[in-house]
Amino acid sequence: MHELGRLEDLPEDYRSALTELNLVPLWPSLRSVLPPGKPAVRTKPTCWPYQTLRPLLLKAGELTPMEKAERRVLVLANPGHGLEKMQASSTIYLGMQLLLPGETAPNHRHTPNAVRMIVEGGGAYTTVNGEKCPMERGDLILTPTGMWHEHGHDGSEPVVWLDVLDLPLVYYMEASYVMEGGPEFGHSDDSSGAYRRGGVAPSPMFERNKSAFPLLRYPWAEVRAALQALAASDAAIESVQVSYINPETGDDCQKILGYSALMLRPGERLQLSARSSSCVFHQIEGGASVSVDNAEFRLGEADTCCIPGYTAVVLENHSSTEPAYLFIADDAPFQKKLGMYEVRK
């Protein structure tokens, strides 16, 4: 490939006309926004371990009251952007968030689509336009675009969850803004129960759900099962995961990320081929490794880290005798969308 132009070798008058009708020469930095066989890759293996996390997180809880903080976060920044970005990945943003016993976090609504996964505790509660959904460890609940949403705990101890939005993608759109306030609803029970059996869906009166979002939470008792099933019913499959989908249509269960749940065999070591999308992996029970070239992170039970896109990934269980349980989101349905997604063997 032929060396480019550079912009000291254009001269200064007319590098400076350009500069007053807000002109720039493509051709000097071509090969930074559009780099030979692979992107330039900004995000770095990153890992967040739990323990270590945890008690700084309590400790928001004594600093600052709910009434300073509207939501006690502290976002999982990914070093390769820069901290004050606050992103784990260009499109992911993972941040720990804390509920106290008789708190509530004030009802607002927002354009990012965001996701819970439950990481301790009991008791607590996120109501999704009026629906009530009970939070326990390992359940995954969808608090999706422009849905007004709030969150109570009625329990004795400290809950956390592990936040999960596109907000990174949604700024950079600037497209990303809040409301506060919102309508009283009626409050409904958790609907989850409805979709509980695999292959079929509630149609009352011959009539299916038209909601865009039919199913907001989605049990890890559930889901775990359904891994064991999995597991049970075919020993020779390559990998044993299971996708967060809309029970309605079979399509993602939200449009820019998408969610899966994973179970690492006893002993099983699992070699994950290089994808374009970038891929967050937490530990929900048991152990393991995440291993990439240059990193590798040994991940006990709520410990999160961030993988780059483009590349191959390494997964194995700590345990002979114990599966491992992870859950994974990643920018691959939105990757997928633009005809951009791709799989390097």
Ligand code: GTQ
The other form holds:
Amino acid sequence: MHELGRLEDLPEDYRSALTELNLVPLWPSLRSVLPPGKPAVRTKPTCWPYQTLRPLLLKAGELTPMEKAERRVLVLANPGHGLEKMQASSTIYLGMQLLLPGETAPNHRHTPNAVRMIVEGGGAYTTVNGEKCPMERGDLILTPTGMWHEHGHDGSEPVVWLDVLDLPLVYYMEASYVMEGGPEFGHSDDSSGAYRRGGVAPSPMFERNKSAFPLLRYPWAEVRAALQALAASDAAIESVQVSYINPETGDDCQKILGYSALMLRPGERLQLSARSSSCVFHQIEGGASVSVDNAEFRLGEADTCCIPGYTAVVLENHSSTEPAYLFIADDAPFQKKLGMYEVRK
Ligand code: GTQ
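Return one more block: the form predicted in complex with this ligand, after the form predicted alone shown previously.
Everything in the complex follows now, all chains and molecules, and the chain you saw is the first one.
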């Protein structure tokens, strides 16, 4: 590739004339916006061990009352983007949220899509457009774009969950905003009860559910059982992995970020090809290592890490007796919609 002309090569008065007219020469910056072969990624492989952040999150519970926080969250920020950007990758936002017994986080809705992966505690719930979704360890609860949601806690221990949002992307689009309040919802569905069994879907009076988000809560007990059944049904399967889907359409459960759960069998080592999507691994049960070229993270329970796109990953379960369960979030659905998703073998 040719070396291109630099800004300094241009006469000062020419550069000022351009600036005056809001004009910029492309060639000095062409290689940085279109680098050869592979994009420049700011996202750095980064790990947030739960045991190190937990005391600081609980301390936030003492320092900042709910009225002063609305959402009491410590953001898992990627240093490659600058911590003030509050993003784990170019598209993914991660936050650890704390709710103490008796507290509530007020009803609101916003344009970014959110999900919650419950990390610890019991007795809390999120109410999404009137559907009360109990929060138990490992459950995934959707709060999709535009749906009202509030959090409450009737239990006796602090509750912590991992928020995953497409906020960086929506903010970049200049489309991020929130509305407070919300209407009264009367009848409350139980979507995770309605879609309990794979292969069948509710069809009252021969009618199927046409809502964009028919299922809002994916209980960990069901997902774990699905992984175990999958492992048992096919011992030769390449990876024991399930996607969180819209059960009416089979599509990803949200439009921008995708979610899956993976079981590493005892002693299993899994090589994941480099994919264009950035991703997040959160350890639900057991332990696993997540290795890339220049980093290795040993995840224990509730630890979270993020990995940039275009990066091959090796996952390994170092236990010879216990399975390891990982929750994975990535921006593959978004990239697929744009026609930019790649897997590099
Ligand atoms: O719980 O609604 O981590 O609105 C960031 C923004 C959580 C929430 C976050 C939010 C929420």
